[in-house]
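Next up is one chain by itself, shown in structure tokens, the form predicted alone.
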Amino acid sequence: MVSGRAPEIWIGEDGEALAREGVRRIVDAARRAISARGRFVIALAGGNTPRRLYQLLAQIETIDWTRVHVYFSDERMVSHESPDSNYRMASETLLRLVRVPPSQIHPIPTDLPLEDAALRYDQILREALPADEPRLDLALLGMGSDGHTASIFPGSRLLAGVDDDFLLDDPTTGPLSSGVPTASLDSFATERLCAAVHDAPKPPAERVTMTPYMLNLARQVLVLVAGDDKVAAVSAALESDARVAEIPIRAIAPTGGELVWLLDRKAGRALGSPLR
């Protein structure tokens, strides 16, 4: 990681196990954020490997979910309807099965055109997110072959900043000297939380996402890995100095939280000597 702590690396046999983990740690930053705050903010991510997680969370009744508020890291420009969102996804699987109050839940607004949709749901943030501390509790993400997360693809003009040497041939954004910079809260106001995605390189290629600024305040990052083609992209993330711009998953590595690596056997078998 290129800043903050030393992530915590948990390997599990496989993806049942990396679920029921998953969920242990969510049920206990929950527990923790409501007692201390009076309420518990997660972004949801998308794809595969949380669905069976989202399944479980929902069988569990310690948590007080009326004091939920529920987020997304990133969308896909698709109607909420589609098996393609992951608000369906997360709302068949979870959210209509608690008792989240529906003023709680914030799907980034499809509906609108792509660059309203990100302004929109920045604003939403904005709003929604106690003024004194406009923080996530938890972050749930995942990571593709490709080192990807949320929709922050490889190249990604969000990464600029966060890799010294990106896109050192670009004279609109490089080199860069800055070093690596902390996610604070003394810039909030002016830091983009959202963005447009406007070529994905899977389809659908219009996106919205979170910044890894957002993603990078959060109290606590999850990430979820599972299977064979995770290998080399986690052996990437966690073992090497691959630069940012390559492995975006790097840049997420909050300073004032905690990073959190859950894995399956498949995903993890490169990694030399992980902890469980």
Given for the second form:
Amino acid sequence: MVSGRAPEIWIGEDGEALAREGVRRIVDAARRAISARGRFVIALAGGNTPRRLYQLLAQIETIDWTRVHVYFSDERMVSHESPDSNYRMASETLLRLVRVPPSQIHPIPTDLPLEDAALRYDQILREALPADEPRLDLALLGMGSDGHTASIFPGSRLLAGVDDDFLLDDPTTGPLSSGVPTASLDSFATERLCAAVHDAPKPPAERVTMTPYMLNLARQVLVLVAGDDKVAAVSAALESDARVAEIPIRAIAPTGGELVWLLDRKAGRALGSPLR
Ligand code: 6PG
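Show the form predicted together with 6-phosphogluconic acid, please, the one above being the form predicted alone.
Now the full complex is given, and it begins with the chain already shown.
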């Protein structure tokens, strides 16, 4: 029942190297998706880490941007004009600078009440993703120093039951595969693809987030982490057997996809050292 494979871990010198590597992988994923299915479906991450990657990605002319469909892995429930808006950050650094048709950019509707916004985005995802394979080609994620990702924070109800049922590590696939149930398309009709968050410890408290289920359907997940403040969370995520309730990003292990961690040297500096 455990899913996922051991993640690929790439460590670059600094944030610039991380951004460049992220762009290289996104270009490659886009080329493969457009060649195979005529479209590239990506979910953008929020926060600050992806900012430089988006700026570099905006300069890429080898992607057929008219075939790109853009979603968001999470959003703060603020106006899209707010400096806290993930949509605003992505628009300023990337989306206003490339020729993705506006109809193919799907911001989370923050002008609705929280629960309605989550339900509406769930519907948007169901309506717009290909019915036969409603999977993201690529999900970009960041990670907080507490191990949260998207807006899935420690103790989140979205993590309930993940670890309880799958305590055994699968020695063939490494620690991250333990505890993560299979994200099967069979249950797509009944699963939540995104959810409302009322109590995020990282302000603002109200957010909408893609669920672990939705993220684990992705063909590829790229986790972008940089900075000294993430060292402990990176080690806990990749080298401990912490429960997902404590380190939520451990719930991310794409069932039929690739999981790639892109780290700068600062964030990855403790990897491979014995956990204290
Ligand atoms: C958000 C993000 C969040 C972010 C991490 C890392 O909306 O806040 O989705 O999950 O990716 O908190 O943020 P930084 O990249 O700013 O460190």
